[in-house]
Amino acid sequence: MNIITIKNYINGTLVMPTSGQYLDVYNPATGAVYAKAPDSDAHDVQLATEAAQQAFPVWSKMSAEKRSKLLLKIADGITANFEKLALAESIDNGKPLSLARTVDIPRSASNFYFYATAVMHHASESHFMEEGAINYTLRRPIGVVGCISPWNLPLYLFTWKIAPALAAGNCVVAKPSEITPMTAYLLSEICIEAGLPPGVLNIVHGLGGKVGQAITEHPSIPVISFTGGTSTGAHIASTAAPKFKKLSLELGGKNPAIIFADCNYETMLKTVARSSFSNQGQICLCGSRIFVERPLYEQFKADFVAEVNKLTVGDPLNEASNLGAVVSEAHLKKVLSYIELAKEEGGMILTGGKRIQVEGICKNGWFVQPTVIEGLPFDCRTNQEEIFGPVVSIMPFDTEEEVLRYANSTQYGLASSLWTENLSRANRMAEEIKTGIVWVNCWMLRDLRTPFGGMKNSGVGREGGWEAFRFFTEPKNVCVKYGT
């Protein structure tokens, strides 16, 4: 098999890392190396930052209409390369090809389409004063922005940061995950084809401790947008905060799904199964703690286990596969260790709980059965710590007050789902659940105009819609006195 060599994208061209060193990139479904990614360091980040600084004066003063047209070309390029990108995402990440086709790549194109058009309608505020003055707010791009994205939704979340930053007039130094770098590399080729001016977007591949750290501490990168684990987010904050950098941190989750007996049962059952195990549970929005009102609990348990047992774990390129491989061998070991911990904490495995060996080309891949556990206390480690894999717990509750205590008990507060036909209860509960997103009778229904982010240790700030433009611009109040 030919090993693909990925390159950095700096100052409009594809270049080798200055060190000449490369990292192995694995196909999770086979456990084999299939690509080499640059093992970049601070020297590459410096080159990228200099290119971005050089490009910023022209890009920031370019009309919104011209920037919009260039970003629309990138969106069109993603759409034109749809199948190539979907296949690359599946191979790189281990997710089913069907998921990459229906979620990852369409959303990546949508991110560029949305912000390319939204910037044409971005307006600032003005305030009249009786003293004969008017105040207006100028929002200007800040400069060079650092964007660091995770491995679970590689192109989806990469574009989620880059698109609004570029649309607002900033230049970007971006680092994709070293575990899943392929679609970011393909995006750099699309940007060259679209005619994006050199230096406007720079993509530096490599390890977090080298590239991510260099971006975070660079004195000429005043803005950091990061999505990833809470511990890494804390480290980034400890580096960036003393330098007074602007920070957006979208971090971990331990999301509750709360099911009342009056819910629309069939819709709930299928959606909760999907929300538990999509992308092998490797989405920060997946529901990993399922709380069921006691009169419905036994029926739900039986039907949910039966629904989960219908899921096929297998080769991600097989259309019949519902779940693919987890992203790495290290992550496989982490997920399996939490299943063992759950047993030690008194949990009963209702289904799953083991590694799967898939026949054929995927026999050495990193596959885990979708796992359902009951009998755990709400405050045990399994129910408090982020596993980020195909593992969920279920438990009954009796009252709203009780389930709110369970739901709000973790350090996280990213997302939740609530299932009830009682409108008063839905609004009452939504107000009290401490998460940045509350889905009522649905999951992953996303409007790009709405703010996205979490409470507590799930992050700082909000992304999406106008919130992204606010983050990637600096507001300035101008007060003009015109009379006496």
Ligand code: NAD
Given for the second form:
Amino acid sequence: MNIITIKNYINGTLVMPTSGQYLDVYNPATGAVYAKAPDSDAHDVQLATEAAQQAFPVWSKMSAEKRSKLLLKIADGITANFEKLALAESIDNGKPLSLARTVDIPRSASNFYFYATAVMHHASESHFMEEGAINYTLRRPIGVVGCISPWNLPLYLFTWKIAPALAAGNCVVAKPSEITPMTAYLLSEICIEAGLPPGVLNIVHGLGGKVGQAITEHPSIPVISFTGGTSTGAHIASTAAPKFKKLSLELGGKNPAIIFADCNYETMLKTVARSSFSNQGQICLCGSRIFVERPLYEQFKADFVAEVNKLTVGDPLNEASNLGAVVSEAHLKKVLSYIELAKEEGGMILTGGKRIQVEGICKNGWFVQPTVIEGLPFDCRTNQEEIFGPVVSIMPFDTEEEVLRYANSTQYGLASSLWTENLSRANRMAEEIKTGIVWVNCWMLRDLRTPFGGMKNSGVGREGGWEAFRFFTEPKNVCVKYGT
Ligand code: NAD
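Let's compare: the form predicted on its own is above, so bring in the form predicted together with the named molecule.
Below is the entire complex, every chain and molecule, led by the chain shown above.
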């Protein structure tokens, strides 16, 4: 098999890492190495930062219209390479090709379309004073910003940071996850094709502890936008905070789905199956703790298990597969260890619970059955810690107060979903639940204008809409007195 060699994108060209060293990149569905990615270090980050610094004066002063046109070309480039990118994402991550086609790649293009057009409407505030003065707030690009992203939605989350950072007039040094570097590499080819000026976007591949750390520490990168695990976020904050860097942290979750007996049952059942196992449960927004009002519990349990048993786990490239492989062997072991822990904690496996051996070319792939567990207390480790795999726990509850206590009991506060036809209850619960995102009678319905992010240990700050523009610009108030 031909091993693909990924390159860094620095100063407008595709280059080898200065060390000449590479990391293995695996296809999770086969367990085999299929590509190698640069094992870059602080030296490559330095080159990328210098290129970004050089590009900044022109890029930051370019008219919004010209910047917008260039970013639209990148969006068009993603759309033009739709099938190639979807296939690459599926092979790199293990996710079903159908999911890459319907979620990851359309959304990556949308991120660029959205911010390329937003910049044309971006305006800042002014404040009149009776004393005969006017304040106006300048919102100017900051400089070189660092964007670090995870493996679960590789191009989707990478572009979710890069597009607003560039639209706001910054230059970027970005690092995709070393586990899923392929579509970021293909994006660099698209940027070259689109005519993005050299140095405006630089993509440095490599390990978190080397490349990510060098970006976080770099004195000429005053802004860090990070999405990943909570403990990595804590480490990044401890490095960046004493340097007074601006930080956006999108971190882990342990999201509750709360189901009341009066819900629209059929819609709920289908959606909760999706919110539990989409992308093998590896979406930060997946609901992994399912609380069901007691009168509905037994019926839900039977129907949900039947629904989950209809899901097919298999070759991600096969149209019939609902679930593909989990992202790595290490992650497979982590997920399986949590299933063992659940058993030790008194949980009963209602369905799933095991690794799957898929026939044919995927026989060595990292597949796990969608797993439903019951009988666990709300405060046990299985129900408190992020598993980030196809594993959910179902629990009954009796009152709103009780389920709120369960839902709010974890260190996380990213997203929640509520299922009820009672409007007052939905609003009451939405007010009390401690998550940055609340879905009522739906899941992962995303409007890019809305604030996106978590409370508590799920993050600091919000992405999306004008929130991202505020983050990626420096406000400066100018007070002009014109009266006597
Ligand atoms: P991770 O924290 O291991 O890695 C994320 C990125 O950080 C990678 O690019 C990695 O190389 C880099 N990194 C690692 N160590 C670093 C360091 N010392 N300095 C700088 N960068 C470093 O996370 P992951 O395993 O790739 O992703 C899964 C996690 O991401 C889950 O916890 C999930 O909930 C979270 N996530 C959150 C959101 C959100 O929007 N809140 C979205 C997707 C994923």
